[in-house]
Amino acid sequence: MMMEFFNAVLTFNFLQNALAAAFLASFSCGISGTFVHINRITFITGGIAHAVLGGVGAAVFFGFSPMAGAIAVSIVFAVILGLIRFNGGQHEDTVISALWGCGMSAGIIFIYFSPGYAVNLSNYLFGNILLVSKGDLISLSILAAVVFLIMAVFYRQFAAVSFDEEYARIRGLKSSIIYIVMLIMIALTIVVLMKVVGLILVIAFLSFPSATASIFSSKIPKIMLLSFVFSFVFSLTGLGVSYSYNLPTGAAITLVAGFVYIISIMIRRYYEKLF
């Protein structure tokens, strides 16, 4: 079955575009997913991911680019959730849940009142990497470059805040600002992954590759590299399974990632018992 898929890749442009998009998404995912895993901020990431639909819906309704709407709202929500993280107190989870629900609900309503809303909603919620165009690839390339640039400039600050926030503050780092910049980087990655697995599954795909990578290494650079490799392998395998059995692509990719993660945990525990 996979051989048929690889033969099809050599023939069809839409599959070549899909693989290019998977590569770009995996690159961004390897960087941002590592910090999501280390900081254990899946819930905050989920708030950003689902709120992005509000930006997509508003952009579709007012006739703007859905990608531009997604980028704008993801950055705004990243800043808001970053501020809540440091000032929200005991009600932090409740506020994040409220923003999560309101953002997604607003997006659904905007798309509902837009022509052809059903198709658009399905694509953004569940992803459709097979419909990626050359223009989309350019946008994804720019976003991936921005994610890499942010990581390259702030890598040491991100690492310091991730492992010892109090020590970083004593050293003079403005932890809140660094944390918000990190969330903005993650938000841009979410917009990239939206094209691959959809907004509903983006949290899982941000988490699985980095979590799997952390089983084999505890050093940030190695986790990033392994996470990138795993992300692309998961995407490639999921695409092949989807093509061969006519399954939803985003769901197939995420299931492959989840399956490998569970198997990796089981193998690690087995070897820990032996040694």
The other form holds:
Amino acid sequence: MMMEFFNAVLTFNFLQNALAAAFLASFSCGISGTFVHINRITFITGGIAHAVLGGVGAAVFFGFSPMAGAIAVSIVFAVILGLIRFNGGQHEDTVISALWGCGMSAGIIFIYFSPGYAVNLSNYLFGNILLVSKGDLISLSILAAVVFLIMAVFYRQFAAVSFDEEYARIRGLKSSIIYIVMLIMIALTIVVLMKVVGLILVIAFLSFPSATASIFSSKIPKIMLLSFVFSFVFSLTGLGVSYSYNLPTGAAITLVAGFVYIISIMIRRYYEKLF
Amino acid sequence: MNEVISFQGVNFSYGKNKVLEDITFSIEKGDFAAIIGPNGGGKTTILKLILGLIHKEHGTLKVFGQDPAKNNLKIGYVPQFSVHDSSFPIEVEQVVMSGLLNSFSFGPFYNKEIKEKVKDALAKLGLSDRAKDRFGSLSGGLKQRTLIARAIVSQPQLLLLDEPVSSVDSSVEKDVFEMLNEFNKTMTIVIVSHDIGFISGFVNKLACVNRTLVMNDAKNVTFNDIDALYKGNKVGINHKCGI
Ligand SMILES: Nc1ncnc2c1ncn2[C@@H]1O[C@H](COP(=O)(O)OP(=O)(O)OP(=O)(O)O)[C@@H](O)[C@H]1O
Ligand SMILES: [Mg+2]
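Shown: the form predicted alone; wanted: the form predicted together with the partner chain:
Below: every chain and molecule of the assembly, starting with the one above.
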């Protein structure tokens, strides 16, 4: 079964593109997913991911590049949510939910008024890695490179703010700005993932690999590397399964990731009892 | 310029809750000062004001002759509670390293000089063989020692400690105080503590805070005075904390 898939990869251009996209997505996801995990900000991440549909919809409606729309809106939301985090007080949850819902609804309405409504909508919501073009790959590479660069430059400051925000502030770090930069990095990753698993499944794809990785390691760089490897393996497996059984790719990839995560937790429980 | 910290008529409240009123005291270079007082008396609040984490309402507050937060890199701070997520993937060594971080720390790596300093600080606190342990897996006492190492690794001029020995055992507590005494040769120290027994032998200034503050020269206070005062406070009838 998998052999068949590998033969197909060698033959078909679109599968090669899909693999390249999966690689770039896994790379960005290894980096950003780790920070989502250690900061426990899945909810904020979900908010950005869903609100991005607003930008995509507007771009489709007004005839811009959907990826440009997604990038612009995700950065704007990253900044807004970062500001809310530091000034919003107790209402953070409510505000995120509002942005989440309104952004997504605006996107749906924009796309509703554009030609090809159903196809477009489902491509953004559930991804379509099999439709990735050479041009897309170039944009995805640039995004992945930017994500890596942000991480490399700010690594120590991100880690410090994530671990102990107050102490970082005492050491003169601008916590709120660093936090916003971190959300921007995550937002750009979301745009990459939109192509692969779709906006709805972004949270799952960002959290499973890093959650699985942190079962096996307690060092941030190792977790990043492991979750990169895990996400790539999950994507390959998901892609293979979906190709063989003709299933929606994004959902297949996410299911594989979730399945491995659950198995890993059970294995760890078992070993903890053993020793 | 020998005055390291100076409070003059400083007030602070959280909303309507007046936490500090008309606080006046000064700490000079080389002092080893203790702040004592009942729970909720405002001890932690004083340290946070010094660090510029919160801001005074009235009065004048200078740290190293300037507004708070301007010279925070000269200050080492040991917070009262370790609020850290215990599953956070960070090693003891890395926690201590973060005590040398500043807003120009770009790039993923720490240099050799930093690693040497961290090694020293870990050794001083007897944590050398714990360097690679996950911080969250440590006992409360070892966590406190790690946070002390983080505070002193930058060789600060001023060291603020908020009940740093509340969960170390009493033999270690004595070691910690002796170590602080050693640090006091190069650092001004302000410590919040509940354990007056240990403190009284080391400190030269004693402040008692319970919304208002009374500062004393430690030499003039006998152990019995402090004991009586503290017991009085624990009962919590008297809102004034006079000696
Ligand atoms: N973040 C906060 N928001 C509102 N009120 C606060 C906050 N932090 C402290 N307080 C209040 O300020 C007062 C002083 O608190 P503080 O933490 O300074 O006391 P403390 O002397 O350090 O007590 P403890 O011995 O328990 O540590 C208390 O009444 C407390 O309820
Ligand atoms: Mg306190």
